[in-house]
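Quick heads-up: it's one chain on its own, the form predicted alone, in structure tokens.
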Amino acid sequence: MLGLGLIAGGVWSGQNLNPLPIDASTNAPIYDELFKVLFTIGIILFVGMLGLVVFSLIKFRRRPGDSGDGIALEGNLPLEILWTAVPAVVVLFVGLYSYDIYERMGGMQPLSHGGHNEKSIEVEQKIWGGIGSKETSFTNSSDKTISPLPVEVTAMQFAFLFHYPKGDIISGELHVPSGQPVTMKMISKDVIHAFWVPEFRLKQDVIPGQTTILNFTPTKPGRYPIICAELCGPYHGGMRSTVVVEDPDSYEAWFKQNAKEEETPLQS
């Protein structure tokens, strides 16, 4: 009964509690089904294993006159066998599980994460001119085609800087539109960067000399902080930004305030 209560108690905390921050990209809710698995696998191993060691210290204490040796144990082939087994099926199964959600994410691409099908190459060679990466599949819930947003992300010590090729902007914050997946180059000036979004679940490292691709599609309005996973430096922990999603008619207003060439920005 013990056992049961524990794995229902650790169930409903996993599905119930949760300690992340809002989800604002399509990602967003593949990432979190895992966090939610492990979360749940976390509570019960934690409860159960304190639980345990609180019985066995009061269970077990030393009595009071109590000055002998305690009994001598050589081994328990059953329970070694269980707690080996046990481990070794809950590491097998995140493992599995943790790699399709990575796939899905579409993290399995070379230098690129962010949901990837064959059907989007053609797409990507229009947008970069074809440099060897796949890109997202554009398309809503109605099968409606929707043009991807580039943007062309440089990191340097200790800053992002956003440039659109749509307009030539160049920007210290990057302005996305709702809805509409974006699709980014990103290259760093002198040591490796990380791009992170945890509203977005996305994180991806920023190499100097090698091209690498993010894909996203922002899914609520909002500014949520850019910033910087990895050690790059001695102000690091400074290197940061803003993405601001805004709905499309503010981006457009936004793009067009701001676009230095009589362009508009991409749209459905």
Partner chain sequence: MTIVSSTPNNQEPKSLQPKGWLKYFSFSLDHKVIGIQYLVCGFLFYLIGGALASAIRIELTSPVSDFMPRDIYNQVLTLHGTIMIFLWIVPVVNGAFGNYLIPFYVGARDMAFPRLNAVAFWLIPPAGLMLISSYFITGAAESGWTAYPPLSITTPAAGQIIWILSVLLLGGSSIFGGINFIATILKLRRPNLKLMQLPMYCWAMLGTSILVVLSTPVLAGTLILLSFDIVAHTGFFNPTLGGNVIVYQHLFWFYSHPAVYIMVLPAFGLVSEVLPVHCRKPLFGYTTMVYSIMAIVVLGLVVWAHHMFTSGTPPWMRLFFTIATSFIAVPTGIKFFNWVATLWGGKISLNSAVLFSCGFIINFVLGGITGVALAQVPFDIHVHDTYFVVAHFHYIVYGGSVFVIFSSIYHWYPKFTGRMLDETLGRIHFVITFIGFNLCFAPQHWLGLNGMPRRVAEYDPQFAFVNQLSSVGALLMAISTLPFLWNVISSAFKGPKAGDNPWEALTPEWLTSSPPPVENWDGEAPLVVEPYGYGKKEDQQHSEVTDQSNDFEKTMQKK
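Residue numbers count along the first chain shown, from 1. Only a predicted model underlies this, so the values are computations on that prediction, with no experimental measurement involved. Basically, rigid core = biggest C-alpha set you can superpose within 1.5 Å across the two forms. What changes on going to the form predicted in complex with its partner chain:
- Core-superposed comparison between these two forms: the C-alpha position of residue 62 differs by no less than 2 Å.
- Once both forms are fitted on their rigid core, the CA atom of residue 100 lies 2 Å or more apart between these two forms.
- Superposed on the core, the two forms barely differ at residue 227: its CA moves less than 2 Å between these two forms.
Same protein, the form predicted in complex with its partner chain this time rather than the form predicted alone?
Chain alone follows, minus partners and molecules.
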């Protein structure tokens, strides 16, 4: 009875309490799904243990004048097997489930960036960040699929710079059209930084000496903070930028205004 109530309460709070910021990339709703499950399991476990401890302290407290010992119970094999097996199953479930989430986010796909192996990224392929090979270039193949928008990110103490190879734009803000996959090649000029957009639920370190790659597809127009999440020096807390997700028309306008050469922004 109590247990059922606990589980119901856990499920309810998992569904209804959402402490996360808005979800503005294709990754984010998948993330939030995982979060809900973990939150539910966590609440049930925590409240359950809290209840057990508080209950035991009250129920089994020493009454005044009683100087005897408790029951000489040294263990109970079935019980111990139970609380080895149940957590093992829960953990296994969580692990498999998060593997599934990971795969749906595109984590298991081999990293490719643009046209290195003449393979462009499809919309559904939400390939994640990681260390890319340095020789990857931005020349895109002429595949039928929507080819991702390539951006080169340079992180330095204490700013991000965004370079759009198409149009040769250099910007301090990241402008991306909503619904368009973006593939970023990130390098650092000095120390380790990290590129984090909480609304995208994505983070990737920017590592000196090693190019990292981060791919995402923004979904909701808006201005979101880009935050450096790796201690990089005194002004680390001030190392911020903004990602502007806009509908394709305003993106096009922004692009036209800033492009060095005449070029269409999205097709290659």
